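Only one chain is given next, in structure tokens, and it is the form predicted on its own.
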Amino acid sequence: MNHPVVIVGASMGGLRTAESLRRFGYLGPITVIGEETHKPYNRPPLSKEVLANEVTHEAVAFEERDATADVNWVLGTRAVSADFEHNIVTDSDGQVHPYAALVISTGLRSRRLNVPNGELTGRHALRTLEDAIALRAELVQGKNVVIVGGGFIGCEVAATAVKLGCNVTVVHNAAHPMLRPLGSELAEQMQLRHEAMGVTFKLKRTVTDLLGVSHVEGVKLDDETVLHCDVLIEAIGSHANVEWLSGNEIDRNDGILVDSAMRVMQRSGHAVSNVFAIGDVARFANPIFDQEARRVEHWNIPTETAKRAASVIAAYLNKSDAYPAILDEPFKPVPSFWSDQYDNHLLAFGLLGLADKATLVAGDISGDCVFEYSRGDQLVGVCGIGMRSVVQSYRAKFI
């Protein structure tokens, strides 16, 4: 096997895979193909502290380590196809990349509004560094900003825009922002904290059209309400980047189905021994919770899945006697995420969205507090505003 490990996706997951391959003893060549021109950078701060200041690659770039100094970075090009039978990836420049093992780390792209007058300028999403640079230029004092989507990204951007002096309205299709992960009590409390800072919410509403001739000047809601705006931000979810894998007999329904070793599963039910998927694009079962395969868009999952895939790849390519035992190791990462909104610092472990009950267990709902999230009698998550030591103590309960 003289061909390199090819990693498609120059994201945090791609970088962590390369680093972990070296850590687990793979000394062969590594090629990373990335659509963006930038080397890997940290995305979560793009909607938080970085967006509030000057947005640059230097502000979010990951440290380059000596172990991966020899990685071949193929940037500014995207993978357009993969042939699992012949072990090759073709990129948008027409270059063919043979591989000994392939790691799919193509992540997500922003979902956009599908409305009749959708060709207007002034529409923004927030997924990449370039997105953040373009949006930051628009967030100036006095601008009227409409954010469609009241999830974490929408609320983080709302908090940042308010701090920059913008007038912010959030349109959300549920009764409270962040309702599904946080539950009604904590979600309502976060809504109150946003409103106290000046954010207006239009809840249980959707956008049906955009107003303007060339640049967006407003949005029309499903109740015929018109909201005038200078800046429109769409934070309505994401699509998994899997289309380039068509032609391979694999399960690409809502991401890529993988086994516990991160090996891509064929529709026949067999794993592809040298093709792996990691991060937001991978759909896998986590026995901490149940046997249902899910994509998990939490901050630590790209790193955890990268380490898991790299350990398997290194053993496989090095023909290690330990390979069967490594394959059989259970994979039970504890999902975690964090969110900063004004002075509210949220930290969570588990899968809060699985819960049918959220219970205040520490602190006061109007201040710092901790909620447990349960599905029946099973603890599936914990989230706190502040009280980090209390929240972090729960992590051991999932291991």
Second form
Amino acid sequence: MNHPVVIVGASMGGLRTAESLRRFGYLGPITVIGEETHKPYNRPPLSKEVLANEVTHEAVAFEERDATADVNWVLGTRAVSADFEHNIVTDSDGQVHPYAALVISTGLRSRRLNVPNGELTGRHALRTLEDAIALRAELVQGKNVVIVGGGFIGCEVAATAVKLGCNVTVVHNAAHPMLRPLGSELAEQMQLRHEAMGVTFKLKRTVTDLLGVSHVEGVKLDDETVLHCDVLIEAIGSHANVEWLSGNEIDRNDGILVDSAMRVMQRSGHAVSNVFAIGDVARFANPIFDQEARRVEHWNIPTETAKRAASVIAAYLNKSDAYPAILDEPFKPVPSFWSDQYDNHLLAFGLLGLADKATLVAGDISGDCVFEYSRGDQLVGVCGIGMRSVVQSYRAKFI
Amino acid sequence: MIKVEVDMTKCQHYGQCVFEAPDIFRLNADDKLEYTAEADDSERANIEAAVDVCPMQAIRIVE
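For comparison with the form predicted on its own, please write out the form predicted in complex with the partner chain.
Now the full complex is given, and it begins with the chain already shown.
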């Protein structure tokens, strides 16, 4: 019997890989190993509408398609090691999974505060469905909520918590929330809009300790300010889940370095022909921007990288004559994301964080508006509040 | 022919589909989604891509 394609990570990226393998003509067995007990679900609503309403797996689960009805789901089990030489993955139940091709889709986990008094209950993060369910139960009218981290997740949760009637303070280490992606003008504007809704910001501040005996009762900042809270939410970024791959001679410094076919690169500089990484964990160069490999945590990247990997895997395992040509196809997905905060609907394309300049090109900064993001003469992104049809019109400039 | 269906009670007009299949989906001057319900088979890959990236999972291909 042929060994399966083993996909580690039962996330959107893992699911899209399985579906795309079928679409590209791979008919053999597929196994998906996932640490969470749920089948893949849609994460973006977790910080938005799901957090504001009832949270169930059903509400966010991806529709299952006929093409992947025969996928072998191994859930509630973590992959603990992979051996690229012998083509096996071992899971936390001790089961060994030989593979014909391996797809690493293990994504990220929330980074947590590293503080002295850290052994308290009542600390929340927001990445998984269980995280959202636990947090949802605590976001009750009148509660004092401190959110550490004013990135997109932190700001979306702030908006949701305000809508639920909580008193919200955001502690952020930069001069404005979402400063790095949005640039100072738009970031400051978003700050004003949050403040108008009642959010308090503690900017250029970090948390140095937690207060409380068994349950968290507050945070202490680096200027000795104390903020009392009933609920603490840590939205300070994430770590790539790559530790389980130790023992293989690969570059797993900030995600996993892959080539343009999503094949994992060995330290020797050669790609492993049957091991792939996709989604948030994959570090790849995108020729739209430059030749530097980066991890990209944008909405469409898991899907785009899953399709790219699946097309290569299908050709490789089917011994297709087109395999060399498919390997050589350029891979240059246009990153895209959106964010909803109150009635502000942000839509963006590109890698805004690369820009050294943001320019207002349409609308009015106090209302709906569109900014172009450039690095020198190069357009690297566009972002709008509202005016989505204008933002869309930039599509042609990236393709 | 491919029949496309968008659940407009789910759609939040994020426009991710417009990016994948601009000949089928578009945002009008009010930033609301409009789409062509019947498409040529040559659009299948683009429409499938739009289905995949819809943040609200609101798009279906009716077979």
